[in-house]
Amino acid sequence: MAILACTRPPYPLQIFEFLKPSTALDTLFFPQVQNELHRMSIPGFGGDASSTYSDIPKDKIELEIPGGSEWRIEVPHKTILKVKVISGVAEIFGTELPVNIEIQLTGVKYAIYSPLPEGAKLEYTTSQNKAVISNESEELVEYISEESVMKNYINLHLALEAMRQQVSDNNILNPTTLKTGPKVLIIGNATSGKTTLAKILSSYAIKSDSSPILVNLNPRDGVFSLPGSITATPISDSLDIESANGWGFTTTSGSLYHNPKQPIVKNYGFSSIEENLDLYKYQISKLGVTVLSRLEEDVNVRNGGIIIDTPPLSIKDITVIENIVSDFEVNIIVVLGNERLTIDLKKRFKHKASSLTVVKVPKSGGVADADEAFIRRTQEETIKEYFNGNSKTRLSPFKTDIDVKDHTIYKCVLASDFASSLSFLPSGDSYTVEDDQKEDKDKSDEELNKYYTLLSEPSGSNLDNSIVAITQLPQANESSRELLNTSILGYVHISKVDDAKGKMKILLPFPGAFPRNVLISTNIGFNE
């Protein structure tokens, strides 16, 4: 049977100077996907190879990149970056930017990649974002780059891309024994750039028509959600580089420019996974269960596998690192910039050294580190854009008074609490039940309170400017062993409660009737 070509242009041939084998692992990679790389597509040329700055007239500035190269910026929040692509092909963690059209830009820590030879020449503005109020500096840092770590990236991704096809011709000619696209697991320590590998293996992927699930771990970042979400994401159209923290807007928005993403979500309630690392494996285990589940149902993201990006982990961090190994099915370990972990990990999983391959591939020299101000500011604007939108997308969200009788709160219960209230329990008391017909019960009901804690009197202590998460539980069906499998329907914003009239005052994405579902009142805290 004759295999479709894809019908997107290739690459010029010149890209192929960019992609000579550098490192073990491109030596690995190279011969057996360099054919591939034609399936790929960055149309576009444009400008010389020169790194010169110029004055267009007065505040406009124009330079080029030189091929290979990759414009590095840090925008911080009081400052608004506007870039515009001249000539070439430029792109922002694989994700190409339009010609001549204007771009917008705060509170990143990008860079600008020409992958072509004959480079690409931008302009590009600053101005002041009035909106934002911090004590942070207004100056952009920028350079240019000539070390970049993009073709060890494209080399992985082909590599990748190699085994989707595989699978794919597979699936074809053989629909009774359907094989899955390369599950990759990401792994690093704190500003190795995991989030951005995981970006640029998206982004590529979606170029070579595959449409992987994007898995995200890291309840700091909110990808396609809010902070304190994990979620799984099917990926089938280009990330939103403008939007707050670079992924784009969900389904919730309704409809944009940008096509919407359709996340399953599980709440975690926290930034940190420490914070409650039970909850976070137990979460981690059901998102694990939806998206296998996804994968056996649909057959263009079984081909397209799964890209899971993580919280800083390491080798101490070995049980949380095998229960997302066993959860997702994972056969590929990508290991950022750190060989001894890459060691560790080998040996770790020595026994699954036919199923499992760990790979160690380099780290970026422009990752930029992140104080917590400007995490904690990048958090903000993440929630805000998604309840009022940004400068391109404006949403119109709906606020209202609700009772607070009418509705049952649970509260996210940190693991530190949760041992100090065992502490206090008398000599021999425990929360085995001996009686058989009750003992299922209390078993969930012990497992519940781990995690969340029912808030018996809510009030503005402990709601006010807070993060809630609607569950997909009805109040009629809630059950322990219920409230801890169910998947998050979407976020609502408590401003103010009225302990005197008992009301809350809530802000919804958009307008309509509020659902009569389970609330789970998370860690997030966020003054409007």
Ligand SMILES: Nc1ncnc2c1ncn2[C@@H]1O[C@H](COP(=O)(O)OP(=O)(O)OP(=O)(O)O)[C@@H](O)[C@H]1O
Contents of the next structure:
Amino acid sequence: MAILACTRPPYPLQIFEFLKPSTALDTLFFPQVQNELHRMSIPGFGGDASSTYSDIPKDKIELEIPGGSEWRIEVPHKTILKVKVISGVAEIFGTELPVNIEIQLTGVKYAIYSPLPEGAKLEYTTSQNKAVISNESEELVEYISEESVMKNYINLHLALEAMRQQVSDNNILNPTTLKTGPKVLIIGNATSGKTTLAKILSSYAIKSDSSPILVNLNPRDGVFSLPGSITATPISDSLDIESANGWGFTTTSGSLYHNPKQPIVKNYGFSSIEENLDLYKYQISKLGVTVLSRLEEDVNVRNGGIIIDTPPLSIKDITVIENIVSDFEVNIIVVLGNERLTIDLKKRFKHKASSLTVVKVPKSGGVADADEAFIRRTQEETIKEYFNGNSKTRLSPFKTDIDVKDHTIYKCVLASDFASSLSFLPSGDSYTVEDDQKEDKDKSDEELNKYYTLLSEPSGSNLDNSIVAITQLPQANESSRELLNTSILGYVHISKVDDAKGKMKILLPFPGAFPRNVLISTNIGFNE
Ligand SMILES: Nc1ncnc2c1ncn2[C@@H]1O[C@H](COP(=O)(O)OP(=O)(O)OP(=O)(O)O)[C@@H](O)[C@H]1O
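If the structure you just shared is the form predicted alone, then what does the corresponding form predicted together with the named molecule look like?
Following is the full complex, with the preceding chain placed first.
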């Protein structure tokens, strides 16, 4: 393995120009290296010429995407788009589509990009998605755009890959002074394409045999987990573009079509970071600690580095940005299409200029606005898929009744509900463990009150139709500090609490005995 890593062809030296903050990324273009990237084999797909789908409808439409262009599609949840590559190379945000195998997309806004000069031929059909009752007015929107910014993103990937290669070589030659791959933070306004860039960089990293950790700090999305969580997931094989939010399944779901991913999950409990910013920052710091120690453990992951997706952040959120930079030891900030923010960040991080590079990449003109209804619908589909799977991957969720009295249940606290004692409590970033154990206990009790409150009377009124996190913490061992620091085993859905019988009706993603661990009820509602 080690020798193989050393013999990978080095990328052109000019790529290291990228490391100079003044370099315009657009000037770095290495068509040959880019083309090689796209002529590699597709992980996760067979590419069998005999299609597994024989019932291709007659109303299929053929389409040719010229090389370097992208076919932009907005598929409402009420519509299923079936699309098949007939020839050429086509990819969705870095994940290559198999030739002659139909894929099925619904409720997505995607671009199918043709990276090679010869272009790609596709055929597609649309049909109604009967699994969804929808009042969406929009129909399928589709058009070909020649203004793809994928080349800029590929250049960014190549620059990161060159750094990984350097790190990998160093780690083989100097095992006593191990280095870590690039730790990239993606920042930008709302709908600037941050998540899309995270997907592109992750997918290309896999193609180049790298395994970065993908960190999702946008609790609205639920990446390899449910909305309300922030996660870190080592990415070692392709993403599942057909899944609800285009990421894929986890090991919680069992053996699957695509290799499932194993995320580290911290519960935040809300969709928006404003709802309890201190809890959010606290969980980021804890996730940072876990991720950095994960990098220490595994050489492949260490070489791969980190790719961090974020919620919309501006210079007003500089404390959050500074926290992320220090918690994850970020050394590259990529700003999406916002010159002012790039300059402001360069100024703010001037003192770190030798170890932190801020670069701007263009925002894609294809990034599509999503209204609240679309976002909520995508969250619902993500939750449904977590328990039930999708048309390709059926899961076997497990319904059972459990006694309310057997479980300790906390609830995430809304910052606005926690008024009086806010002023003297520490914020997540300034937290340090005190030597004095008593003081530490008092401090963690105070912090806990700020973040979670014990549900002294769990009932239908506070638990019906809610998503509840199962912590890794056994009930018997719970302490404020441990509860604050625990990760999440998985999520369950409580559909109904029978107050008279003291029973909760729950849905688990997998069959088995319900663990007697501490539960945390989130603010994420869901109606089966
Ligand atoms: N080139 C493109 N063509 C078509 N759709 C695109 C393109 N790039 C991104 N999108 C879509 O636009 C939507 C918004 O993009 P994305 O989620 O990456 O933005 P974001 O900055 O992460 O958003 P938010 O601020 O809401 O987290 C997504 O549905 C994404 O799939």
